[in-house]
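Read the single chain below, which is given as structure tokens and is the form predicted alone.
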Amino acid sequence: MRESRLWALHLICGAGLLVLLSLHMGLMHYAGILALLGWAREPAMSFSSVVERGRGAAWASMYVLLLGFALYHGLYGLRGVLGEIWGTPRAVRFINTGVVIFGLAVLVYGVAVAVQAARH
């Protein structure tokens, strides 16, 4: 049930990795249709548009997101494979135990990089 639980979120943070990064390919790379739409009035590449997205709750919250999506659902995938390399009862808690320290160590980082870029 525990493994099956995992799986689920995996799925569902693959869902939002595929949502979130179409927004952010959209947003970065095709600014120049985004303009002819009236939807953008600078390149999303300047200087200022960084700053700009960096400051607002908004994109944080995105950022935040994309990397608890992208950090469950790469590291329950390096999990999986390490998990069948040594498979070892032992070998896979040491291996449980890393990707959970290695996952919240990045996540904790990563959003207070975020805050600490909405906040200036």
Contents of the next structure:
Amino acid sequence: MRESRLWALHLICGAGLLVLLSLHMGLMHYAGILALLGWAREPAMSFSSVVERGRGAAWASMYVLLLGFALYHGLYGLRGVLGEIWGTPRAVRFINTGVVIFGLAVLVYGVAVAVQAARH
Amino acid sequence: MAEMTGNPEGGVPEGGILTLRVARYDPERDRAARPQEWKVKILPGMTVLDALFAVKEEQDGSLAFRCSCRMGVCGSCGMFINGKPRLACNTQVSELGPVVEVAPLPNHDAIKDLVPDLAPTFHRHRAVLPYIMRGDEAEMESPTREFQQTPEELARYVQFTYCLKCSLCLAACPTVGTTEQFLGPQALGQVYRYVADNRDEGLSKRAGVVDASHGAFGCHLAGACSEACPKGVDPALAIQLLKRSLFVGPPHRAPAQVVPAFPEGYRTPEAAERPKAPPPSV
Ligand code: SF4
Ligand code: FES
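Just the form predicted alone so far, so send over the form predicted together with its partner chain.
Starting with the chain above, the whole complex follows.
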């Protein structure tokens, strides 16, 4: 794929990460502020909250999205750094293949865990 | 290369004595560059190139450096002068201080003394197809008339046409220094020069080379290239505009058309007023 598209995806994932991480920080760590805004919830680390987050399909999708965004964004950056250290065409092919295989393996594993949790 | 210490730049009056410290390198003798010094009397308007000529003509004829136009046009006298890539013919010694240190351009192999190997620069330049490419090949190969272009359309790219191919921007670029495959600011800047030209339709052909991690997207936006450029070309800007063009297409919507031909026998009003040539007398 052309680099401009890969780079655009990298930016989109960065923006997505920002949104999802803000959501995560709000829900998990700044519940007090949310309560001040009139959105009182169960404490994030209470047993019922943890179980609820593990089960809901919406939560599972959010985890998968977060994982996907983080994986793509991080691995794209790693590929860039490695490609600058070992820039030969052969090394670049090797790095690209390695990064795709690693990314897909982690994504599949992460999706399996989220689906598994949502089913229980 | 032997380490050369920088010196704070400060004016030296004409008639004063300048110490010229040059990184000498002879591939047949040296494994690395070694500094050598000469004293040169500063003459009015003396440039670093003039000082090098003074040494070559009066003190050491074996000193090697490259130049041609001596007026900042050909781009062949690029050197690393007091820690900055500059054109030697464009740099007054009186602005530099009592010690002027000259070395070959960084990020380039030295052929001898101050002569850098510019072949990689020209290879990179050639790789990006730096010429007008059109869909209507017949018209391009055997033009009937010129292609239309307004002054506004010219203004979009004209600053990038001033590039001398002097390679100073490559010498200043940290990414060129660390990443051998990176196309570099000169070649990428020239891609945008053609992409922004409304007579050109070659973006998709060039994208194969520049829409790559070692092409436009390899630029870290350090901006050192634009700072080093002696002609005021802004390659860093060109690369960013090129990235945008790779997403949304060139800045012009349609390629320039051929200027319509005048009807058969048409003469411009000025031509009609011009006196006719007298009939032949012989
Ligand atoms: S962009 Fe400037 S510094 Fe770079 S080669 Fe062209 S004239 Fe020289
Ligand atoms: S000699 Fe031509 S630019 Fe300096």
